[in-house]
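A single chain comes next, written as structure tokens; it is the form predicted alone.
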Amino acid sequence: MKSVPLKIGIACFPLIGGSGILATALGSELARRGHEVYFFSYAQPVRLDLPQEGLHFHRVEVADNALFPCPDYTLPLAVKMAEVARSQQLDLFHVHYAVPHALAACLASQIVGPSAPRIVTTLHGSDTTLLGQDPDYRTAIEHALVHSDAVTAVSESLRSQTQEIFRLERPIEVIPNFFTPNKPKRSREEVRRDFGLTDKFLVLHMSNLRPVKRIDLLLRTIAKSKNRARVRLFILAGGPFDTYEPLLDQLGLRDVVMVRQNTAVVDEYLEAADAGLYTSEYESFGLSILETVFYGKPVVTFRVGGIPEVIGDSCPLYPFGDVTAAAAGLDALVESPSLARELGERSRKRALEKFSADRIVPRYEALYRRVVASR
């Protein structure tokens, strides 16, 4: 028989992020799945394809009332769910990320009544790792954590990691991220062409250059390159680079550098990179790595946080902070295309087998039934 169709609210950031695409991709897969999905955000995140049929944005406005000493955006995000959630008559709520999404949802849920949807709240590593730590945040986000029907960590570090700061009693199943690659608009040759690199070896980097991304160790590791002068670094930048411009001169790589900022569509620069180079000191999974790998890319990373999980042994992993062996690693790549093609190749095996959509959505499918089941 087959199984009824589900109301779904998304609440997530809309940036260039990894929640934000995360919530963007599952929602998409949910709506073709035959879900009907109902996302809240300030803004339409920079991932969603709009129209498809089953998938739904509403827009938040952020208040900013005099009364206030600063805008305010929980709350009309909790009204506005609330009133989705009665006028459409949602089963439950997935929220990515305790603060603020958990807590509007918590908030909502009491507005609607006994009738309101269950809250599937996934943690992505900030709320732990940055926020956790404060604690003008962190029993905000326990008292989430603790009226949410069901808790999800991208990464079996994020789970450990969240349990020893938390002291949670409440189960957190892990289920991680996905991806699905799509076919690029154009070829690797155009767009190789279009920036001048017929023959160069093109290391791509994707991140909000936060500075947990530690973009002076990435921008260190090509330094150190012997072969810099054949290397191309290209940083898909979802946040300003202005911070690190004058690193680029102290190490001269102002002519090896390339930057584009808030670029939702990626899948032709991932087509056209031989390489993929993060230095984050911590990733709760790095979805940007998985990405790259998809596209049949090795990667030159740290190990740290959920990388390991991601990557497996398809790639070698280097201890954080050590440019000199990151640069030795994507040195190797360079100099032998055999071996680039080897572990991309093996990178994308394992990428395919572990973390497909067809592998992961029918994991929230299959939480979402047991949480509205317990209603």
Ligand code: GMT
The other form holds:
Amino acid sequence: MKSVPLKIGIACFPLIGGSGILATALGSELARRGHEVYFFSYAQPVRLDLPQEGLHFHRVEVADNALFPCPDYTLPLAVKMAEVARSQQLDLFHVHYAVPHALAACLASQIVGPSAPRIVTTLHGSDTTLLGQDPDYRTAIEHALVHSDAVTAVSESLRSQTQEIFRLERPIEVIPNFFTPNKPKRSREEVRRDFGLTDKFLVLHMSNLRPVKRIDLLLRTIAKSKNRARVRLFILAGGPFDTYEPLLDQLGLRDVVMVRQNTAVVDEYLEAADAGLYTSEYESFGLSILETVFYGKPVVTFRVGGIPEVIGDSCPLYPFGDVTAAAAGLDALVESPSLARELGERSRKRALEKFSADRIVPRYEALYRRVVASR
Ligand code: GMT
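Here we have the form predicted alone; I need the corresponding form predicted together with the ligand.
Zooming out: every chain and molecule, the one shown earlier first.
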């Protein structure tokens, strides 16, 4: 028997950041599977392709009213979610990142009353690891988690950290992130030719460059590589790079590193790359790492947070901060194209088996059906 499509409201950040990217991919997959999906955010999420059947976007205006001493987003978000929940009779809200989305969902649910949508909250990382320990936010996050109908975390590592920080009595289900590679618009050769990189080993790094990404260690790993003359590091930056300019000069890497800001479409760079380099001190999951291996590229990265769950033993992982070991790992790939190919292919196969949309999206659908049935 064909199951009834659901009406799902998704609240997320619209920026280049793992939680918004995952929420956008999930919404698109759900719409492709016949559900009606309503996005709420202050801007159209960067990877949200509209128009698409079953996908709707509701822009939330940040209230910069002259009456208020500072702008407010949470209340307009809650009001928009409540209005759409009523007019479209939404079955559930799936909110990504607890603050402010889970709080806005709780408030929207109170506004709507007994017929309110169920609430599924997905924790992505810093909403637990940083904000969960911040006394200005902790109580509010705990409230939202207790009042959600289901809470998920993107890795076992984040699940156990959340339990440790909040000591919740409720279960938290681990539903890992997923990714679907797209066919790039330009070929690998074209991109490499444009960069003048035909004979170089292209190392890719994609992140928002926040302090947790440890861009200092990223640059120091490249500086330690024996093969630095053959290597180019390409950084797809979702945040400002200025802070790292002095270090770039200090390490003599000016000609080795290229930075491009705010690139929403990354497929062609992933295809053009030879490996990924990620030196975060913590990642609850590491969606960029998953994206990299989905293109058959090996990664050099540290054994922190949820990264071992993503990579398994398909690539060697290094102790956090050991840039000498990471540089040696990178050198092994530069010096042996067959090793790079083998590790890349092994990681791709593992990613496909464990983190494809077909494997993960049905787990969210099953969870939705459970919470809706428990109304
Ligand atoms: O990594 C970031 O700084 C962005 C952040 C976010 O919430 O958008 O990413 C977190 O969520 C991603 C998607 O689930 C995970 O892949 C990232 O590992 C996680 N970041 C951290 O834990 C630092």
